[in-house]
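A single chain comes next, written as structure tokens; it is the form predicted alone.
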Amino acid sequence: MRTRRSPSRPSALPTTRGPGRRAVLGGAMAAAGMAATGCGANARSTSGQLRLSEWNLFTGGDGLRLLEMHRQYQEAHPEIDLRASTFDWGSPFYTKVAMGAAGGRGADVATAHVSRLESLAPGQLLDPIDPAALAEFGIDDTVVLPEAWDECFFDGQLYAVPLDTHLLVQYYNLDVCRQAGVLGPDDRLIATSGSDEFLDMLEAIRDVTGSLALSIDTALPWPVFWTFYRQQDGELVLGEDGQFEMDDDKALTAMELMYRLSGEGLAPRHSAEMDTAANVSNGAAGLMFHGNWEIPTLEETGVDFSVTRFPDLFGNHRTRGDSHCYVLPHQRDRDPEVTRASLEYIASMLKSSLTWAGGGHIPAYQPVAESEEFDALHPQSEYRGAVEDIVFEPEGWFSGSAGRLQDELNGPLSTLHTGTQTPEEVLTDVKERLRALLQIPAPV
């Protein structure tokens, strides 16, 4: 859990603290949000519901998933005026969440990643979450996920309500680990333990494959590093005017596997987007490491495939994760009743996320994770212990899920792959880039 996050659950609802550095984004901002929100007073509409605005960054199958479990709470709340809007995933969405909430004027409800909590403001733009609110929709710290709800916290107060947990996962061909001899009796991959063990098991699958062994996402390759460096215990401390604590040797030792699975042919050098499925799809490599959201993709190829938790390769099974989450943009007005619904709202998507768990997502609610529904599910039942595994990236305003930290360092990490810098020559980049970022003032 961060430090700054504290899971003490205030009974009433927390006040927001005082505008201080935070309040920066005021006047040309805050006018921008009342302009590019489309948000109005709430009111209710001329039938007499309630209309309640939902922001989400969810495309694709998520946004199918999305779409369903909506359909599902209409049915259940007809009394709801539902008015649900997608926006490009990443900067953009989080753009239009903060221009949004600066002219105090946000949605009523809108989705996130738990490790953008920082760089959205608690406190300024978004509101407070009540826990015994919450709580009395079934909702509270007994029955949603403890590694997900300990991150939605900001200096004590709640901000954010988890939906599920994703993280890195490693995905097997079923054909070809079987032919590699790296399957065992109960046709599951066989456990590795250290990095020596598994590039062996990768040598025996490239035997198979006569190519690759294992794919992986070499254009944004920041995931895999966290992961190399956190099994190690590496942290990564950032501080201010362009102070961080980081291990270098841990770093050049995460650097070095990552620079050796391409340079040894075991994965490959340039691999990004649909490319990196589609090499476990077709039997170009036997492994994937790949965020559990991919199982949709590989699906709908028909290939035969499993998941299981990323392999313990410095002494466990950590791997980068994050978590959706919901959280309350900040309002000038806040309406109670329209409050009331949209924690009402948060809880049935909870409740009903074993229809958001088919796109390969853990849910957060445990009634649901440790349903007999989930347990059929497959293979997302097969990696549900990893959520233990889960670590997040390092706080700081830039940090998380399309943050610019990812952006700057996927540049100089690909190259460990592409073989166009040595690891030493990539750290010194990585730090320097550090430096840079921890120059720029936080925008809010």
Second form
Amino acid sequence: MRTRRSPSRPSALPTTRGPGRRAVLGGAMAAAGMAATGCGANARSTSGQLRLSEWNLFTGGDGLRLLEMHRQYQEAHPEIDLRASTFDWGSPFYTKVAMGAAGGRGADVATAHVSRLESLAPGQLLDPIDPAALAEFGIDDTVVLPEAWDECFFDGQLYAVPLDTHLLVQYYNLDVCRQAGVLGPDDRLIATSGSDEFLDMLEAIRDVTGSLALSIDTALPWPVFWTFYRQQDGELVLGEDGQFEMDDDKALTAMELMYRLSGEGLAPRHSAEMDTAANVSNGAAGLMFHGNWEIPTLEETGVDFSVTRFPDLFGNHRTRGDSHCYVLPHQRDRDPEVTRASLEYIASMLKSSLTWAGGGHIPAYQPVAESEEFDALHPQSEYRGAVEDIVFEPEGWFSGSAGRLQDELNGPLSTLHTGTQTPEEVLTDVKERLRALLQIPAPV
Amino acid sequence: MTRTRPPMPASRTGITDVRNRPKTSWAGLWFIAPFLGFYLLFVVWPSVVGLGYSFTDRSLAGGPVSFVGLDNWVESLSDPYMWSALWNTLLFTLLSVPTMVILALALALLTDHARRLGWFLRFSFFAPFVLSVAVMTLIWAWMYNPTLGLFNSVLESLGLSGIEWLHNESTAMISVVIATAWWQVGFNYLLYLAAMQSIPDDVYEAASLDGASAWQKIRRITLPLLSRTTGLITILQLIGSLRVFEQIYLMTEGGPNFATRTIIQYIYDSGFVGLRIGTASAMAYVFMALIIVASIAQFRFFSRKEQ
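Instead of the form predicted alone shown above, give the structure for the form predicted in complex with its partner chain, please.
Complete assembly follows, chain above in first position.
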């Protein structure tokens, strides 16, 4: 491995003089100086465009739609140099936003989940938004879905602007369901009420597929658990010092249903990422619980499918939901011109959210959500009313999409599907993890 | 310097006068200054600052920082999830170090004995090492996929039932070790091969004349002469395995049900996802202490054996 160098002989020395050491050093320092001034406070590029940096987490089918919206925005705003960056969804994205903002050099505007607002330390990592300045661009509480708008406040100040709401819905493979006889005369899934009727429907579907009936993501079971729990009016109040209120019986009922689905072979024991949509597109299952953002994925497969609201299992159609929103990460030297451009950018995104709705999300901007064009979108129109049934995440600094609550609870909850723990054991495990999380002093 | 020579003008001999030594050693310092600067800035300084953070409630979100004494250390040491993450790291180390040392030795012996296809073996065994971790994990995650993957379709075509690989708590860690061994064994292999090829042929020839069998030659000549290399490889592998993070984070994200969450991921989760830099620093120091103890023990063990 080691190579031994022979001492260079005099003849090997260069005879012609290249640039001297000092010249090279001087040049390097000059270049470094130029680079240093290049990343200074001035957001204007040499051509006079205003540089606007945007960070987002849309890596799925919705990401393509965002690119299209950005293209339209860029065409309409030649004076802006939009620099959009997409980061991997979840923790990789949030850690970057948090670290950028912690150093006071966050992106000018970033996407986030409304459920993560508290964990992003409004006032520290996020800068407040002036509602009056936003209203100049036509966005205020009269045009945004009130349920989502109300979630954007923290300590009475506005910190986010909702772009959409998204929720768990029920997908169904039309061919499979038709053969199973669970479609009505209008080719829509027959409505069931209560978990028994739903399980009967699953049995009928399994008779057709010969393998599964319901496709679910077993690696990320929290949203389904939360939906089952909230349909029973279960409350989860997160206190301090390890204290919390949880309804054990209702949690156990929810867990037993999840355990039963996989235990009886109606749902898979393992399914993550692309497997979940694949199971319904290739006909291994007839139904699927998943977020509305999987619509583009299924459309690409060419399978004949439709979507409806989450089934009534415990007396209502409540379903776990969240909102994508825009936030202003903290900047030490906030340039008012860039802030104005950021707000205008946010307003344009909301106004062009019909494109966004193609990805399955329900626009929060009401003029679009109530438009005829949105109504004409299929299958989006099948579940647009479900917005009323949305249940958001429990309140806490560690809750929310890809937050620590989900991270810590998805592990034990997934064992309900794999069958390695009984619902009673999972409940104990979940409560222990909740207690441990609540004993941690809040960092925000 | 044992010999003394008569003083000669430096300009004639090109040899630096002994009395000028102190000057030259200062010049040497200038040469390592760039490295030293970066090392102090990016390794030593953050380590010192991190130690300081571990006694505060510093948050990544900013806000007022106050001194909390040993709270973070007490919290870390009494956190059962930290211990289970630490155990996962140790389990990975216990499984991967012997595998990757013995496998590397076996592959090197094979290559050393191969007369014809030596270049091909060298290439094949070392090639995976040059892959980036993202590429390696993508390949293996696909092969491990329980429904669409290569391994299970082979097993099923043989009439066997499929294995859940990365999706089962009892097989996930072993699956990660297998993938890691395939990816990283090339480096150990190369060290072994180089050491083997530096063993003089006449030792083997002498043994052959004395009628030693091939196995005897390996046991009595090759392995003893490789003991220094084995020590080196084991130490490097031990430290490398204790630091495991990337491939596990990319393949399982620590799942299923935290069966593969390593201590570094737990530190990352606490510090960067959970924003609690103070506690994460304390845990990082607990872990660093463990690595130092393991390295010293290993070093002692091997240096004593040589004496």
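The term rigid core refers to the maximal set of C-alpha atoms that superpose within 1.5 Å between the two forms. In this text the structure is predicted, and so the values were computed from the model without any measurement. Numbering follows the first chain given and starts at 1.
Once the rigid core is overlaid between the two forms, D335 counts among the residues whose Cα shifts by 2 Å or more.
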